[in-house]
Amino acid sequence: MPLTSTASKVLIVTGASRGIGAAIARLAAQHGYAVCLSYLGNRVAADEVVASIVGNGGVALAVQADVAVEKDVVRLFAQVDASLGRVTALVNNAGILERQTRVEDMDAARISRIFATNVIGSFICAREAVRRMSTAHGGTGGAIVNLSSRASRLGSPGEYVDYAASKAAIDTLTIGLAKEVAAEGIRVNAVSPGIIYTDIHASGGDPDRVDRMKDLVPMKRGGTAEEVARAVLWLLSDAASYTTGATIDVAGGR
């Protein structure tokens, strides 16, 4: 039986089966959003996030979708249309990195994988959201928050310059799209996390990276997914009604 909702606030969070995305989905549900979380392959983890939201009286569903595949993104938004209604908020959270290495050892296939998910996926998700939110398309407006990274300005030398470059593209997407749709009722902003305790560091082959680097942070600690989520929810909210094209660093001062 398809899920139905009469919620006036409908949010899609990509890559939300764990980490920052899961924290955003849970917090958004507490703020009255009907939440669709996309996931790539970990259905068990995605279902656990949905169950925790529903168990606390919220509305949520999980949809498998690879944001690097255009038809998956189109299907994701169509399923939300049918199950929850017209999307009013999007968080482009899905992102990947690969094992730490120098640029001289990277091949084109690796770089293409990073950019397909982190950049092209965010563009296509934003496209689908704008088509639904924009007053030029009969929408009532909305908000988009892109997940950038402090890596976009620090460069991640010796680790993953390709990931850092992909997040620099997200910074530019945020600024350009914000200006493009500002008069159509859509705000576009970004959150730029620093070193945060999530599983993504294990994907880079350095699961203890946060503890290894935390002394470089002025606050002398790593951040939490929940701290990032709070910044995202503020940007989605009416409290940020005159904020667009902005980036909030959640990085402990680094």
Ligand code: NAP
Given for the second form:
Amino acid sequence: MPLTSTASKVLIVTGASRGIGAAIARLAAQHGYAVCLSYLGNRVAADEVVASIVGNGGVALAVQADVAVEKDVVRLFAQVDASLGRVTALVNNAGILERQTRVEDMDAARISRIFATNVIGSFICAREAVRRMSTAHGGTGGAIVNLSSRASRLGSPGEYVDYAASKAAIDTLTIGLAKEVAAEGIRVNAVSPGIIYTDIHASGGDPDRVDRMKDLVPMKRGGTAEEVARAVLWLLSDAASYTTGATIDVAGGR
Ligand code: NAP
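Got the form predicted on its own; any chance of the form predicted in complex with this ligand too?
Below is the whole assembly, all chains and molecules, this chain first.
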């Protein structure tokens, strides 16, 4: 695992041991980013992503860090400063949901867990990124992409309204932060996936959710993590140089 890099493009992807985050990390490496992928507990999977990137000639580093724990996030960014250099891109990807249920059966602890990871984690990672990227702090600018969800506007009734509401907070973070740092060289955008084939549905107790729901999608299929990653990489790139505060739906028309 290379511990130093001279790459000018340094990306942190949170929650990139699996699923959409792993696809973003792999595609970003192909586009010349030195990539730090964070994970919560699945070190084996994170190391596999690193190995595949390094095996293809890229630069990657895996760091265990719970985005819901502020000191973990601070340590994550400090480790990237030391190993890869100043971060130029952040993808707030780490996100969780819990077992499908109705609001009347949710307790405060569950809702707090969802918001701690999905919302507060994204805020604290964005804070650390802005402190490094902003021209007001001596940085050279950068790009942030937040993973929202179509759930923020569909509401996820009977499944996880808490998760959907956390993604609505991400939509607002995207709009507000984009305006706050637009004149400081930082673009902030979001990608809003529909139903994508990853492990997240199993954590909701419904591992076959994508196939169960795909007929509701105008394209009549679920999406892949790679299809989401392509939209994220476009938003990070200079091709999106006049795009900020925007959300791209990657949801097959739903
Ligand atoms: P996933 O397959 O369940 O993977 C989740 C990733 O996040 C894993 O790498 C996991 O690490 C990491 N993670 C979980 N909690 C974390 C924490 N507290 N701190 C750091 N990392 C953490 O999820 P996914 O489907 O790829 O989802 C990625 C993002 O897309 C999420 O924000 C999700 O809400 C959003 N999204 C997904 C879909 C979909 O249909 N899949 C649709 C809309 C939006 P470990 O491997 O170590 O556990």
